[in-house]
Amino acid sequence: MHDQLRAAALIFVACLFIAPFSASAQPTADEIVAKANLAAYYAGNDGRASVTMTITDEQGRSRSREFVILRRDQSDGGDQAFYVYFKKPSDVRKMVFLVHKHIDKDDDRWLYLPALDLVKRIAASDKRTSFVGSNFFYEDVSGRSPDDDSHELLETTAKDYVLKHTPKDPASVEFSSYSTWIDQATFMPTKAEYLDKEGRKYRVVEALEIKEIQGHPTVVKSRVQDLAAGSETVSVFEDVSYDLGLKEEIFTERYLRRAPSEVRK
C-alpha cells in the first residue's frame, strides 16, 4: 500500500513539471499557419471596413481606389464570403467583387462591371492576377488556402516565427516559395516575401500598422511592393467593426447589381 501511494505521489510530482513544459512547447509549422490564418481572416463572426487603396507606379504617379469590404464566416476556420463594393473613382464606382471562399475546393469569384452591366466569373487560374489594377491579387482578398502549400519553420526570433511556404502545385503560381513573419504573441502575419522561379525576391507584403479593435488585432495599414516593376500599393482600413450580424443573402449574386445598405452608408 505504501509503495502504491509513493508511486502515485511521484507521478503527481512529475506531472507538475511536465505540464508547464508541454504547454510552452514550440508549435509546429502547420499549427502556426493554422493560428495565423484564423488571426488574419477570421476575427469575429463577420466584419466591415472602409478601404482606401493608393497605387503608385515606377514613375511615382499615384491613383486611388475607395471601397467597402464585408466579410461573413460560416464557421471558425471554415467557408467564408466576401463582398467588395467600389465607391471611387468614377470609372469603378458601383463595381462589385464577390468571393465565396471554400476550404475543400477552389473559391468562386464574381466581378460585376456596371458600365457594361456584366457579371464576370473569375476563373481559378486568374486568382494570382492583379486586383483592379493594384499590386494586390484576387487571391489576397480572401487569403491563400493553407492547404495549397507545405510549411517549414525556419527560425524563431525574439518576436516572430519565420516560416517558408512551398506550393504543392508549382505550375499554378508565379512564385517558387515565400516566407512569412508571424508575431508570436498574436499570430498575426506581419510580412511576406516571395521568390520568383529563379529564386529572386520580387514581391513583399507588409502590415505597416496593426491596432486592436474589439479585442482583435487588426491590420489597419498594409503595403504590397512589386520589386521587379518598381510599383507599390498601400491600403488604409478605417471604420473597422466586427460581429455586425451580416445576413447571408448579402453575399449572393442577387446583390451584385443592387448593393446592400451596409456598403452604401
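Numbering follows the first chain given and starts at 1. In this text, rigid core is short for the largest set of C-alphas that superpose within 1.5 Å between two forms. Bear in mind the structure is a predicted one, so any value in this text is a computation, not a measurement. First, how it differs from the form predicted in complex with the partner chain.
Shown in the overlay between the two forms, fitted on the rigid core, is a CA shift at D108 of 2 Å or greater.
In a rigid-core overlay of the protein, D243 has its C-alpha displaced by under 2 Å between the two forms.
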Second form
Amino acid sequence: MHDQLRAAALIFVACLFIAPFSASAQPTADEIVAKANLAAYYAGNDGRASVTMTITDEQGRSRSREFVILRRDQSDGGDQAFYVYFKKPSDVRKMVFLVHKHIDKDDDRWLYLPALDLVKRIAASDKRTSFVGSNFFYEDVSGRSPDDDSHELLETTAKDYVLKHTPKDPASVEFSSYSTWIDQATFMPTKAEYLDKEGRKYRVVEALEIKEIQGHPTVVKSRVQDLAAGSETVSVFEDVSYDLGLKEEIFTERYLRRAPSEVRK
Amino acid sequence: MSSYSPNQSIGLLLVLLCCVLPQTITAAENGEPDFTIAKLQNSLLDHYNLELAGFIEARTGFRLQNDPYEKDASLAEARLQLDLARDLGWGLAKVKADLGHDLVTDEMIAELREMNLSFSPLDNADVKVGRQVLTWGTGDLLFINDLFPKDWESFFSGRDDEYLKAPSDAVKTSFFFEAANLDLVYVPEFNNSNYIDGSRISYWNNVLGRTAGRDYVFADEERNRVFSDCELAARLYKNIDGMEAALYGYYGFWKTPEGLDPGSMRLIYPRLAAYGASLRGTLLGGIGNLEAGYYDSLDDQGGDNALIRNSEFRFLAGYERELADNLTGGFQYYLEVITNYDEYRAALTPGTPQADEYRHLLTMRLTKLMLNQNLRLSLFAYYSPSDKDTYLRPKAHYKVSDHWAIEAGGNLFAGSDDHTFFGQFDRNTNIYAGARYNF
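Structure of the form predicted in complex with the partner chain, please, following the form predicted alone?
What follows is the entire complex, opening with the chain shown before.
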C-alpha cells in the first residue's frame, strides 16, 4: 500500500516538473534567445580560457593576440565580470582589461598599464567597435543584450532554430538585422549573419568547433568574417574550464596590479 | 664606462637590431634561423622558469628653432630594454633594465627601472619591495596626490610615455578590507623627480633673471640620508558601486627642488606634507573625475620665505568620453592656488617675475584609432589662460607588425612670457621619430 502511494506521489511530482516542458514543444523566439544567451555566455558560474586570435587583413597580413580571459557571473543572465590578461604581442604584455558588465546601466571598464603602474578608467564605448583590433566586437565577447532586439523564429531545420533579430534602436548599430542558427539540442548559437543597412550580408560570425567541456557545450574555435572589408579573425579557445570558484575580488583593482595565478599559468 | 665610446654602443645596438631582423626576413623564406629571440625566450622559460621580454629602440628628435643655450638635437638615443620575471610560486621577482647610449649628453644609458619582489604575506595583504614604478590618482598627465617621482626631461623631449614615471626605491604594503583598502608606501631615501636643470632643456632661471641652459646647469642639494630623508605616502580607497573614492596623505619633500640655498646657490628640496581626495566614476556615458589636494610647504608655512615655494591648494575636474567611432576626447580643468599670497608678494625679490595667485590650466586629449587600431593618432594639449602659455603633444603611433612599431610626434611650447611654466620652454619646441622592435 505504501509502495503504491509512493509510486503515485512520484508520478505526480514528476508530472509537475515535466509538464511545463512538454506543453511547449515549440518554444517561442524569445525563449530560444534567452536560452541561447545563457548557453553562449553564462556556462557555469565562472570560467577560464586561453585565447589566441589571428587577425588576417584584406591583404593577407596577419597579426595575433594571446590572452587569458576569466569570467564570473553574479547570476545567470545578469551582471558579469571579465578579466582579460594579455600575453602577446609583446607591447601589450601584462596589460589587463577589466569589465564589470551591467544589465541595467553602462559597463564599468578599466585598463591596467603595467609599465606606468596605471589603473586607467575607460569610457564605455560603443559596444560594436573592434575588440583589440580584431573583427570581434566587444559585444561578440561579452554578449549582446537580448532586450536590444526583437526576435522572430524564421524556421526550424532538422538541427537548428533559425531566427531573425531586428534592432529596437537601429541608429545605435551598423546592421539592419541579423539571423542566427541555434542548435535545438544545446541552444548553442552556431552561426550569425549580419545584413547591412542596404540589406547585403556583410558579416558572419561562426562557431567552427564545439566541444563538450564539464557538461557545457563550448565553442573552442570561432571565426568572424568581414565580407565588406575582406578581413577575418579566427579565435581558438584552449584550456577551457568552468566552475573554478573564482573569487569576486579577482575582478578588483588589487588584481589589476597583481595578476592572479589563474591567468599567469 | 668612460672608455665606452658612443659609436661603440650604437654599433652594439645595431648588431642587436640585426639579430632581430632575420626573424622577420627568414620567416618569408621558410628558413628557420638557429637563433631567434623567440627561441631564447622559450628556452629561458623551460629551463629557468624565467620570462624574458623587452624591446630595442632608436629615437631621434631636434629643435624646430635655434636655442642659444642648447644643442639642436633634442633626442638621439638607442636603447635596449630587458624585462625578466620569475614566478616563485609564493611571489614574483622582477628585473627591468635599460641599456643604451644617449648622444645628446654623450652618456651611456644604464638604468635599472625595476627590481622588486612581490608577495602576499596574508590573504588580505600584498607587499612589493624594491625598485618599482608607482602611480595613483585620477588626473591625466596632471598629478596632485601622485607624489611619486616623474622624469620631466623624458616627457618634454619625446621619449615613450613610460619614461614619464621614474622608479621609486620603496616598500609598498597594501591591505584589503571590506570597509576600504589601504596602500602604504615607505621610501627610506627620498626619490626626487628628474627636474629641468638646463642640461638638455633650457628654462627660466630666477637667479639670473633670464632663460638659461647648458651655461647654467642648476645643481641640487641631494637628500640622501637614508631613513631621515624618508618619504611616506598613503592611500585609503574604496570602490562604491562603480564610484572610486580615495583619500591620500604624503609626508616628505617637494619632488622638484622648490627651494634655493642662498649660501651654496644650489637648489634644495624643502619639506612637504600633502593631503587630498579623489572621486572617479561613470558620468553621462563617459568617465568623470574630481581630485583635490593641499600642499603644506612645511619649511615656509608663513609663505614669507622668498626662496621656498609657498603652500598651495590644487584642484582638478576631468571628463572623458567617446566622441565618435574610435575617437575619444578627454578634458580637464586644473587649478593651483598660492596660499599666503600677500606674504609671497611682499617677500618677492625685486625683479623676480611674480606668479599669479590662481593658475588655471585646461587640458584636452583626443585619441583616434584607425587601420584596425594599428594607427593611433593623438593630441594632448595644455593651455593656461592665466599664464598665457600652451604645450601641445601631437603623436602618431603605427604598429607595423606584432613586433615593429614606429612613432613620430612633437613637443610644442608657446607662451607670451619667458618665465611661465610652459612658456619658459618655448625654445625647446621639438619633433621626434623612433622605431621599436618588441619581443
